[in-house]
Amino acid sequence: MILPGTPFHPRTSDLCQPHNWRRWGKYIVAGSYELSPEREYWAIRNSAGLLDTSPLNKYIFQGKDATRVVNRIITRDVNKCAVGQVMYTTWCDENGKVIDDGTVHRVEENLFFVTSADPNYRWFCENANGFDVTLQDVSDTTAALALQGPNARKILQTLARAEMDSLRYFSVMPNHLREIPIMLSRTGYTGDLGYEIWMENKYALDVWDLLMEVGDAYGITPIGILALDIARVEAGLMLIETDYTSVRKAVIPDQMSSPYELGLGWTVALDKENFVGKRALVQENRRAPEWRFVGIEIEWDSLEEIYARKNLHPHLPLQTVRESVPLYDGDNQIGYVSSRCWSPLLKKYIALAHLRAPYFEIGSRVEMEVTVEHERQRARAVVGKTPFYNPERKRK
């Protein structure tokens, strides 16, 4: 099967020099626009990176019962989400295991725009049955761009009709870029100052061209998902089917995770009305957690010692490695790493990991398996706080 390009493909295809296309959902997107994602990564942190995020799944809930239906589905309390605000949340099955995570934008009192990594239309419809609500899957008709980095606001201020200063962190507003109608949210997946731009497909190329034209003076750079992958690990952000498995795709119970086990207990509002999975999550909240999703830093001195035994210098990949690697305490395996990368900005080897109690406490010492010249070794590491990178400009 030949996968289609997104509405921005006529532009991105001309720019993608190495032609390293990657699958994202049912689309192809650029892995990187150059042979190495390094320059694209630095654009996110130093100027502005422009990323095609159209493969995200997108849904609109509208009607008298829209609030009740969204609240029935997600673990957070959408009654606390004011018009113009955005909530990050999870949603679970009846056993309290995570199906997916995403964002809920309250555009109007009874109109919600919901995004997710995986398709959820059928499950949303099942939970909306019998309610006065209209549910639309607008995934294929809504194009999306993420403009991320310290110059993102300056670029948008040059083009936007409505005042940008009123758009706070995790807020959303209707706006125009010149004469083009868009929805603009101050959200993203990089842990930096950033915005996401939502528009009808017919406006996609015009919006891309405007941003690239105006953004040229501010160092705008098209970025692929390889650069994004490094930034999201620095931001401590998990990726479905890499850092956790959706309960829909899990084969055995050990592959399933609750919000508490993913370090997302703060997204669970047990004091709100009934929602899918509440009973199981109430019971789990009464117990001490057995697992937690954490960040770890691998000690550089330890890596040097391991490579020195083979008369080598440490050699680390230039992109995020998405694979399971065991973590140990002595002879006991106590967890595993799910994503790891070298942070170009922090100059640290960092990872996202799942650890058993009590090893997930900040400051705990662990060991990560490292393979050098086909031999398995162990590097010392320490559990640290996430996000690893958290600039003030992200929220200001």
Second form
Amino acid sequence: MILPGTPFHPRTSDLCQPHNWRRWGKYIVAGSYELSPEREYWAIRNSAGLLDTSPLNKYIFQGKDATRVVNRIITRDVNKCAVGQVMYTTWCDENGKVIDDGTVHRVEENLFFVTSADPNYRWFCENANGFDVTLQDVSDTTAALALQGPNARKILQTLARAEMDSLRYFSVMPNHLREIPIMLSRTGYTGDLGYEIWMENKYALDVWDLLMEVGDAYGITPIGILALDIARVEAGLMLIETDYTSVRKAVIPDQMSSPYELGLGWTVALDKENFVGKRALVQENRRAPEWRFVGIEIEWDSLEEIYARKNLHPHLPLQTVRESVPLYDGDNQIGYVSSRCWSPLLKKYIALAHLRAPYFEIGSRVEMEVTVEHERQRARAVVGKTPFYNPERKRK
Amino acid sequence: MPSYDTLIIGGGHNGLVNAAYLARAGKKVLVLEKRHLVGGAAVTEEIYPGFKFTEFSYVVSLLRPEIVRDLNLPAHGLEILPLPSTFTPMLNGDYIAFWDDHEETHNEIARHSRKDADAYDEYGRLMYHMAKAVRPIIGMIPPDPTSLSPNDLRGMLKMGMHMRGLGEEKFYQLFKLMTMSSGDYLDEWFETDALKGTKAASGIIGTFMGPRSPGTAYVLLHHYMGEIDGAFRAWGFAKGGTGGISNSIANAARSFGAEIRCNAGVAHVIVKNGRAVGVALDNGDEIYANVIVSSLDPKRTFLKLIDEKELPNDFVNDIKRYKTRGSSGKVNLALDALPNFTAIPKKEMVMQTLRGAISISPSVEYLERAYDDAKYGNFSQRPYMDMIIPSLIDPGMAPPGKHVMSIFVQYAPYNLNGGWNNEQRDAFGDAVIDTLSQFAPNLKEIILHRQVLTPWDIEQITGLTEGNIFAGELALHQLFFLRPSPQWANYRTPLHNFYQCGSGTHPGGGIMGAGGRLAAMEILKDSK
Ligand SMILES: Cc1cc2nc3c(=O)[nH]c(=O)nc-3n(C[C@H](O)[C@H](O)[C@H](O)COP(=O)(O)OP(=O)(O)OC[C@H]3O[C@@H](n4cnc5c(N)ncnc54)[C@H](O)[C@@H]3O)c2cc1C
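Next up, the form predicted in complex with the partner chain. The previous block was the form predicted on its own.
Now the full complex is given, and it begins with the chain already shown.
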């Protein structure tokens, strides 16, 4: 079966030089548009990267009880989400184990636009039973683009009909790009100044063309998910199936995680009305967590030593490696790395990792397995603060 | 009572690196910079409103990774953006390109010569090994030459060999590199003129030699040093131009407590009883310190700032003989649109090409002819040029839709027949634009502003003697333990408490910061 392209495919397929299509949900998207994703990465940090995010799952909750339903599902308190605000959140099963994470956009008092990595329609419907709410899966009819980087605002300002200077970090507004109706949110997955543009499929190509035309003077660059994958590790953002397993796909308890174990305790509002998983999470919150999702920095000197044993210079991944490697304290395995990459900007080898207590404290020293010439070695690493990279412009 | 532990004369990148390391070690440091901004030959200035020129230097090639790490320069604003390719338009309308992808480059060279394409891989591998062997020297304080009797080349080669245990075959290759001309060396490998021209060009940058002058082959190696760093990639275009590098180092130095004073030119060094004790500024102020460091080139340092009588005769004579012949100029353009290089065959290739370097080096003969002009005291009528369009790499360099272009030009002799004046400067600028227009015919129509810098201008602005971009030629007799003078290559000088740390010290010119760092380590050693 030939996997389908997104509504932007007529444009992206013309541009994708290496044909390195990657699977994302039921679609394919460009891995990178050039052989190396490096320049695309730098566009995110220096000008503006344009990313096709259409494969995201998207839902609309609408109706008198929409607020109650959303609040039953997610772990954060949607009553604290003003109209025009966006919340990042997780949602859990009855046992308080994470099903998925995504964003909730409160477009109107009782109209929510929810995005998620995996399909959630059935789960959402089950939790809406008996409520006065209509739930629509608009995944296939809504195209999406992320415009990320320091010039993103300037590009959109030249096109947006409604004033958007005041659109704050994690906010959303209806707008038009010239004549085309869109929804514009100041969100993204890069840890940089950035926006996401949501539109009906039929406008997709027009929006793409407009952005590319106006963005040219600002260095707009189509980017693939390989560049994104570097930026999101720098931003300390986790990826489902890479950094954690959805409880739906877990086959043994060890594969399941609570929000606390993922460092997402801040998204759990135990003080709000009942929500799925609350009882279990209240219990868990009383215990000290055994695991935490953290960032680590691998020490260069240590890498140099390890490679020098083979008369080599450190050879580090220029793309994010989504593969588990063990972390040690002496002979004990105390955790594992789930994503790692060389940060071109920070000039550091960084990783996202799951560590046991007490090793997950900032500043704690661990060792990461590194394979050099087919031999296992250990490199010194230290638990650091995430996001690794957090420019002021992201919120300003 | 001196008010500082250390005074550093000159706020170029080396002076700043030196200050940062000393301040980091707890020293009370003051940097004295003559100009209104720091950076020296690594500055970015808005010469024409809205357009930022990376005025002198334009690419980072050898900035030491350990400095980037030790000073955490990324946290202070350093960003090095990729400069992925080199494109050489040829006189017959064709081109040769070197991409950042190995296979692509192979295919491209094979278009001209299949043999060259294969040879290029082998050449690259050899250079990698050579660079790996030689590189430790860059990070090393030159040993006392008298105990190594290094008066001839062999001594140096021997040491390199000991250091990395090069096999016999590679030893011969290294010897060849050290003694041959880049043109002859490349003839042994390749047959495509434009390939040889472009590679040979890296051997002549900053020298007053042609590609057929012996000794230029060694400089080819330097271009491969950066490749070893792999992921670290200290090679590329610094965000904001090379001034961005200087600013990040200055920020780091300040974060460690160093003080940096601009508009504070040093008139002379105050010497008492054979010891440097302070400096007198142009405005007459005197500042005292325990240690004085100069980051200026050796000639300016020892012949202009210090009374000759305070220094040993031999040493003064050595410094007088130290070669600083300037041979390069720079043209910076503010552009209304992009130049249309006619050698770019396809529209889809335009951006990909213009984002990289563009080299006017169609053959070794072309370069040698450019040198011929200079030998007899003229600037090249058809010069070698190395160009980038910074605004395509960092859009912040020019207003939206507009561009800046940085053109490094050789040869422009410092001692021009009749001397440099406004007319000669214009004529030099015209020769550059005329030559380029043959490759990009729309160039003249899109120029909004042109800044022409002759070696004389370079000297006037940065203080680099004779406008020599490396503060002294990178010729073998001026490298390692001979830079700038035998016995005084370890950053110390015949004057007590007086050190040097600029590009005129080992390992030489270019934005490396190595001199600044190594000197700081020696100063700290002595202060214990
Ligand atoms: C045109 C040109 C192009 C180049 N291109 C490149 C390139 O692309 N890549 C690369 O790596 N290298 C390049 N170089 C070389 C590189 O820029 C220099 O080697 C390097 O910047 C020198 O740094 P420095 O700190 O040793 O000295 P400088 O940068 O020369 O710093 C010396 C400082 O001292 C100040 N000064 C002078 N006199 C006094 C005084 N009396 N009192 C106080 N302060 C004083 C000067 O203003 C200056 O700031 C280029 C150089 C030039 C000129």
